[in-house]
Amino acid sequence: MLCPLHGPIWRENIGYFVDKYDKWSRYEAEDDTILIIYGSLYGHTESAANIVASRLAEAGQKNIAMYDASVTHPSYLLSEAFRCRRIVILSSTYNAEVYTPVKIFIDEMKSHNLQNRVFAVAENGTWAPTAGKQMREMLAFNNNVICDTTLTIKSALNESQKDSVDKFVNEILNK
């Protein structure tokens, strides 16, 4: 029987939660997962979010999950990063810093210890795209790995774009 001092008290299935305890212990994802995450103001950015998405699938990957941060709350996108074990992070610039919600689930994630996991980033803006940097500071802790390659979006991703979207996704592909 497993009585943790929060939750349920089981008494069926037990190594199933065992393990979960065992890998969350270590901070080990769950399973290969991909979990996208993005903050968009006009729409661009979630246009971006679903074209990653697409090209991630068609390149074979087959577990994909995607939130909006605006308007999935906090906790849920935090569980997410726990199971999931490489992450993809797009947000609008919003007044030379990370988009408010993006930067909220980056600071959950960081005040919860998550470790062990790949990031890649996009930013957006149209003038002065500055998120990529900040959230490229920000995800440094605990042991991640941050993608090589930031995606940079100038208002709205654009067919001239093909190329650069294609590296952001191997790269996400291959670590």
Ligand SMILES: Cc1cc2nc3c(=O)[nH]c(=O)nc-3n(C[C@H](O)[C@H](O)[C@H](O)COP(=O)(O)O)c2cc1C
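All values derive from a computational prediction rather than experimental measurement. Residue numbers count along the first chain shown, from 1. Definition used throughout: the rigid core is the maximal C-alpha set that superposes within 1.5 Å between two forms. What changes on going to the form predicted in complex with this ligand:
- Superposition on the rigid core between the two forms places the CA atom of residue 12 2 Å or more away from its counterpart.
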Second form
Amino acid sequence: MLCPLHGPIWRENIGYFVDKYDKWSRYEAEDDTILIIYGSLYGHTESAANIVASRLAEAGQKNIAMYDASVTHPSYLLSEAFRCRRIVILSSTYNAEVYTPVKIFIDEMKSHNLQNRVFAVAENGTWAPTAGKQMREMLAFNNNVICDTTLTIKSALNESQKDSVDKFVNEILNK
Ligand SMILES: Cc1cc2nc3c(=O)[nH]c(=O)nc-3n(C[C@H](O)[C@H](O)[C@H](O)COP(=O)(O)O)c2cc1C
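The form predicted in complex with this ligand is what I want next, because the block you gave corresponds to the form predicted alone; please supply it.
All chains and molecules follow, beginning with the one already shown.
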């Protein structure tokens, strides 16, 4: 029987849970899924997240999980962050800050001491996109790696940004 401090008592499948605890305690990802989390006010950041996911899939990435931070409880996002090694975060700029649901997600990861993750960040802003710089600062905890390329969207992605999206996606795939 396993009686964890923060959870239900497990009486069956003990090996399955020991494996989970072993990975979580070492902050080792559970599989090779790329996690995409986005926060969007009017849908353009969501659209960019869909484009990034499509490009990743076209490049051969098999497992991709994507969540809208505005409608997903942070506990689900956090458990996905423990499962996945590479995490792409896209956020609208909101009153010169990271959009609140995305901010909460980042705070949760930090509070739970998540480690050894690769992050890529994309920001959207209509007049002054500042979410990217702030997310980079917020994600600089433990020994996370943050991809060099920040994808900047001015309201909506457009055709002329195809190369920027490719560069963004390639860096995620190569890390
Ligand atoms: C309340 C509110 C505050 C915003 N604050 C900013 C801001 O500080 N800087 C900026 O460039 N855009 C700001 N925006 C614009 C959003 O970033 C904009 O919705 C986004 O760039 C478009 O993406 P979306 O369709 O995913 O919302 C704001 C929008 C709203 C509704």
